[in-house]
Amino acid sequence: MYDLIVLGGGPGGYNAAERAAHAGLKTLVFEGRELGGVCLNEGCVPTKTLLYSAKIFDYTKHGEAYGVKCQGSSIDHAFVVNRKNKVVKQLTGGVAMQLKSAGAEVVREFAVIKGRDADGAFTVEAAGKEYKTARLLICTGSDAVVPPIDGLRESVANGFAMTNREILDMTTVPQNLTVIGGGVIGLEMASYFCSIGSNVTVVEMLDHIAGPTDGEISKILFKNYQKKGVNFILGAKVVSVKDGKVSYEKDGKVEAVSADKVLVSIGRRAHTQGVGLESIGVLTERGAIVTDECCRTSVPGVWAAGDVNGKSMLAHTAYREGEVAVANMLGKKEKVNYLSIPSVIYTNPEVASVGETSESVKAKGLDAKTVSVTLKYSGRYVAENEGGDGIVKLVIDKEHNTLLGVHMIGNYASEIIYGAAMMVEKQMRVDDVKKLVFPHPTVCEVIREAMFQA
């Protein structure tokens, strides 16, 4: 008999278990896979290994404006891969010891709920075996979605269309690579594979890439996109992956774009299927499950935290929402605030966010201003980014003059925002802000001096 059970070793599992485990919870974590999740293996941490290789190479073909010449500098994608295993396997590794060191039990397996005991208890099974256990925590993470599109799961199934699992593990270099999806994950590997040499096209949907990002950084990052050579095609649906080519519908009209590879990167959905969850009448909505602000479910004793909700399918968002089920799972009131959970893109440059947009306020009819400034108000990015284009954009209550959102985009930026975050949790106003002192020569420094300008 459990205190509880976790399902799901990845972001919000492991980390939960092992927060559980200290606080003397006799716990129990079943994980399929590999422990660390989609964001350990084949997502955050996998992609920030390419992308700083591709940095690197970067720096020494445009070093001139900065007085350094670099000749014949050339990139390993294969061996870039390679260490991305290696870094992946150190980490994976450091998960399970802390969870052994905490004194939580792993089992390496795939587990299913059968139902619960009319004492309350709940029965899991894996490989066979049963499990009892007073609490559950579901954190099973997410799948990425390929959708019904003519020709693509045959893609996917033949190796033509990939999606971020399989990229990630790719050694060649294709040609030509098509983006399906101006996401987070799509303009992350469009900006790695345009940088170590392939023609990029991305096709979004939408009439802007990012998603909720802040419409004008949005823009600005279009820019740099564009001009480190990505193509784009906006507001075209995709109709067709096959053949070599990725047929899309355009302005009522038909159109294809040839591609060595595809990379399918259009969202991610809640892995609820074969949980079990039916077994015990947990609630779920458009496929993910139903938690509130304490990450409880519909059901008593039952928890759910990380993608499995499809709230914030974030790796930091999954920490927190694990920290807050074991918490209340203890008797303490903690509740996650999600209008100040952080969100990054880790291109070059990078973009950070926190809380409202200009977009947002004006959807919830809120009474709020916004005001930008360019990031050359510092001296360090000015030194360091020749002809850079960052600003930094406040969004503030205009009543209480306290600070609804922050948004960034320039290097540094990822390092930054969680000071940002801070700001929109505490509801600091803009007075309270531009009495702190921050470090110059910072980027940072520029948020004070938006403060002023507000």
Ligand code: NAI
Second form
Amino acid sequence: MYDLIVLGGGPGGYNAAERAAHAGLKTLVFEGRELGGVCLNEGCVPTKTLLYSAKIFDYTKHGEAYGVKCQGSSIDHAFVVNRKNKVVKQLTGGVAMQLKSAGAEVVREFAVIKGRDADGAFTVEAAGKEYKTARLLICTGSDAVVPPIDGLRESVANGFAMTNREILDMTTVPQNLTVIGGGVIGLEMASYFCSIGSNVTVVEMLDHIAGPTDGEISKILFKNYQKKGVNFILGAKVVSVKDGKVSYEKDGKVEAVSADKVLVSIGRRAHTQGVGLESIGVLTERGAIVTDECCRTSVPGVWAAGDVNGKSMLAHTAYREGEVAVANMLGKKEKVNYLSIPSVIYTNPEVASVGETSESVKAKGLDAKTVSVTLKYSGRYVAENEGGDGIVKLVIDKEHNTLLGVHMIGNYASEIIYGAAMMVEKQMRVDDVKKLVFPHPTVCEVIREAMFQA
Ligand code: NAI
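Form predicted alone done, so how does the form predicted in complex with the ligand look?
Shown next: the complete complex, the earlier chain at its head.
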């Protein structure tokens, strides 16, 4: 009899299990694949490993503007993939160690919820064995969406098309790569393959890239990648993927682009099938588990964290949700503040955002003003970015003069955004941020400058 069984050993599950075991709960984690989930094995970490190699390669190709001449540099993609595998192995090994030292048990099997006894205990089955627990935490994550587009599923089966999982293990460099979907995964992979020499075409249904990203920042990112040579086809809905071609409908006409390989990155769907949710009546909506801000599901004693609730689909959200779930199990009333969760697109330049955008405040009818400031106010930015066009954008509540959102495009944005997230989380007033001292010379100083301009 366990105090807690966690289904899924990704960022939501492993972090929560560690916290729960530390707090004295007898905890068991089921993981059918590798510990670390999508994030460590086929998402955040592997892509950052690849992108770092691409960045170094880019420096060798474009160093002249900084007085660095490098001839004959090349990138060994198979080596990069191999190094990625080593990084992943090191980190997943670290997760196993952390769980062990916290005292949480791990069973490397897929588990299914079988039901609830009259005394309230849940039954979970894995590899023909039954386990009992007082509480359940469901962290089964998400899967890449592969919709029934003509020929797409067959193309994934025969290797012409790939999801984020397969593309990260491909050791050859496609001459022509077509990316379906100009969202986060599509852009990060387009960035990598463009840097290492593929001709990359991104086919995106919307009239802009990077989905809900601030419109001005999305345009700057678009221009940067157009300049690097990525071919964007916007306002185009893919209708078939077969015979070495991706066909799309644009302005009422069907056209096609040839490809050696295709990446499908058109979103992810919560993984709720085959988990046994129906056996205990856990409520789902559009395929995702319904949770409240304490991560409770519709069934008392059952919590859910991470992509499976379909809310934010970010590893760091999953960490926090797992922690909030465990805190509530232990009787502490904690909540997830979804409004101050930062997000990053690890392109070059990086994009980082937190809180409301100018578009979202308009849609919500909030009385807000925005101020957009060039990163050229930062001496460090000018020193390090020949021809850089990065900006910081603030969204400010007019009545209370508090920060509602901060958005940036420019390198280091990924490392800067947590500070802005704190300001948004704490609803800091612009006048109070102005009194803070930022280090000089840094790129983050522009946030302070923007406060004065506001
Ligand atoms: P996404 O939701 O970010 O982007 C999908 C894009 O595909 C959208 O722009 C959509 O308009 C487009 N699309 C949909 N159907 C289409 C069609 N038939 N033809 C053309 N375009 C079409 O999804 P993505 O990139 O697959 O990422 C999935 C999740 O993974 C995201 O929710 C993201 O949060 C997470 N992720 C986060 C990362 C990060 O934080 N840096 C990195 C990678 C993934």
